[in-house]
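The chain below stands alone and is given as structure tokens, in the form predicted alone.
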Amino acid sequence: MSEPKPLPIAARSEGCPFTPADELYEMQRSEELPRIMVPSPLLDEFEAATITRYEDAKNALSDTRLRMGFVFDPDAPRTMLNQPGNLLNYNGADHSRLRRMLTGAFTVKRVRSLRPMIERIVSDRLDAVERAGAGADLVRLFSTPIPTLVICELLGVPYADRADFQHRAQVGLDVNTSRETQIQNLAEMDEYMATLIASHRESPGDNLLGSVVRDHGDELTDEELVGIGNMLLIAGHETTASMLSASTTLLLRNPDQLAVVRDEPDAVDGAVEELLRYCSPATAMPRQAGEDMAVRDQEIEEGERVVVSVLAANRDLPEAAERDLDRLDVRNPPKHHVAFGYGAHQCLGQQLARMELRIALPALFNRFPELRFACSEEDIEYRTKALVFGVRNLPVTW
């Protein structure tokens, strides 16, 4: 067995930010499952074995002998990763409870219900492009406040609240932070959410949050139901804001690609599956062994930890020998992709995140069908090292 050696677990190619970097594909190429120290702020450094090949990340993500490994510990500094209510804290039967608590506001159905909602805060959005003209930061004006406006409606938030919960939103997913910083973080996201719980509890919003309390609060402890609303905050927001900014670019940088989001409404749906695939915002998913087991034939000990690389394994789906998948297709769009995650613990809200792509790209590039760069594309900012792969910044005119 090699020398573990750290890598960035969101490693891209210096020449492109959306291609991974050569090193995982040398991973994926490999027989042996390679091991490797991830970076954590929640965690501290820690060696883990790497998944690359889709098949590999598939059975893993399935496989529920691969647990969590972020069981609740009450005796442990709160963290994002160490609070209850937190799926990500639980495994089998207590995953499944809560799980179940939460499906009900994340169908196809719910989802659909919410298009208006969208819609209206899409329009708006893009009204404050129009005022801010020529040189107007997307990720700004538009990418982030997208998501963070449809998560407040979504869990309650008051419109004067939205800087904050978005700014601690961020921190909670920088890995470039320190453990102390996090710490803190959530214990001011933890006193706020626990407000609008109080709040909930007296009088039940129409909302996500205020559905959850009324159906299922006499089974959920105050502390349960502020883990659940820090989780959806992080997942309903930082992630689609990412996707929403990184997609833009990308389609700024191949015209074409971008003429068929625009102008072929029957082909949005099947290009944002596409877009999802190429930018893989959540890049790797660590779960834990819980027993000895073995995967493609080599030993995982119980304990050991193990890192599913999302980003290389959407560049090695089934249709690979049918085409060129390091190529931006959207006309093509992938018959299957891993980027929500597979198994018991995929995305819960990836309707929702679907939702949201679908109605306001193509909104967007048909509020300006002239949109583009105003900067040299050398000059825009990547978040390579971070969670969630994104865009710092995307200044645009039309």
Contents of the next structure:
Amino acid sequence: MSEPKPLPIAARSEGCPFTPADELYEMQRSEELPRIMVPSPLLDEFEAATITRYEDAKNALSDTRLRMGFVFDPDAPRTMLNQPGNLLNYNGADHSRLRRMLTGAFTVKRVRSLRPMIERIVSDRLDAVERAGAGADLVRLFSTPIPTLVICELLGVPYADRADFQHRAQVGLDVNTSRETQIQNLAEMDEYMATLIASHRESPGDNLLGSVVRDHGDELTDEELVGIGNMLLIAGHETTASMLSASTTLLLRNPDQLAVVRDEPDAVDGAVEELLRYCSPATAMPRQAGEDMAVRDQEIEEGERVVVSVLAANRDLPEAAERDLDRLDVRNPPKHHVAFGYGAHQCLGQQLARMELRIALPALFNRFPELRFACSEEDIEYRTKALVFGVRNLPVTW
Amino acid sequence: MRVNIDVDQSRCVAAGHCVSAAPEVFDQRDEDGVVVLLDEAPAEHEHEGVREAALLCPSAAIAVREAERRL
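Got the form predicted alone; could you also share the form predicted together with its partner chain?
Below is the entire complex, every chain and molecule, led by the chain shown above.
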């Protein structure tokens, strides 16, 4: 087998940030399971078998032998990968016990009941965009604040603390920072969250953290509650923020597709699924083999790391024969995709994310029917190396 | 054709796809989002949604058995 190549975990095409890198398509065609070197500030660079085909991805993400997280080490510095409470660090019965303490807050019914709150937040942000006038940056004024405000409302974070919250979540997901920066950043998050948890212990608020403390406070340590809060904050806002700015950019580049989202309310739910498939914001998902095993007939040894490329897998769905999956087609939503992962770890907050996208995107295009870039398309900078794909700046006019 | 549905509540991860795909057939428990089967043998117009629910369920908690109607 050839030496593993270094490949950014989120490798996208040089020509188009929405398209998987050519190397990923080569891997998809290869009968071998290629090994790549993946950069990570928390684990240093590591070698991983790369899964790029849809069926392999679905099987791997639901295979309990491929484990999440990395064993807690109380003597090592606390990082996102070494803290209790974060669902991404648990497997099997421990994972499902902890997850079920939170799932009541994310049922379809509960998420629907949040609609008026989300609509109010979206409408306020559209007012802010309008006030800013031509050249307004949608990343700063629209796509980042919406999920931040929603998750802060759910967690019961005071308004004044929200900017710090947002900053720390971004640092936490940036693979281009140092290990020291990550440790320092998490220490700040912990300190803040510990104060919030203490106040909920005193008097549980009428929000998600309050209800977890009320219903399960006796079963959870303060440290676990801090980890739960950190996880909900990061997972709950950075991904949706990225998805809002990425899909807005993508639609501005494809005006005929934008018109469908703007003018056809019945098409919006399906359009959101197609946008999720096409952008695949949580680009790659890492696992570790708990025992010797095989993917197709390729051997993976116990302890070996595996990375599932969600981006590549979402261009390899079974419906490929019926349509060109490299073309965005919001009228033709995918029957299924793995943008939220698959298996027991499939995104806890996916219904909330969908609700935010379904409300915010049509509202934006209806408020500004003539919306367009206020810069040349080449001046839009993308975050193609972070764990979560995103757009750095999105100046618009109307 | 008729379909019979089994749900395995112990596997459920409360992703909610089933409720979106076939709201007359599936619900979620308020306290933890675990799937609740409302109708074990739903009418024909529900079958497509039921199959979609089984297909989308990330934890294989929904099994659909299709059987010819016995005379």
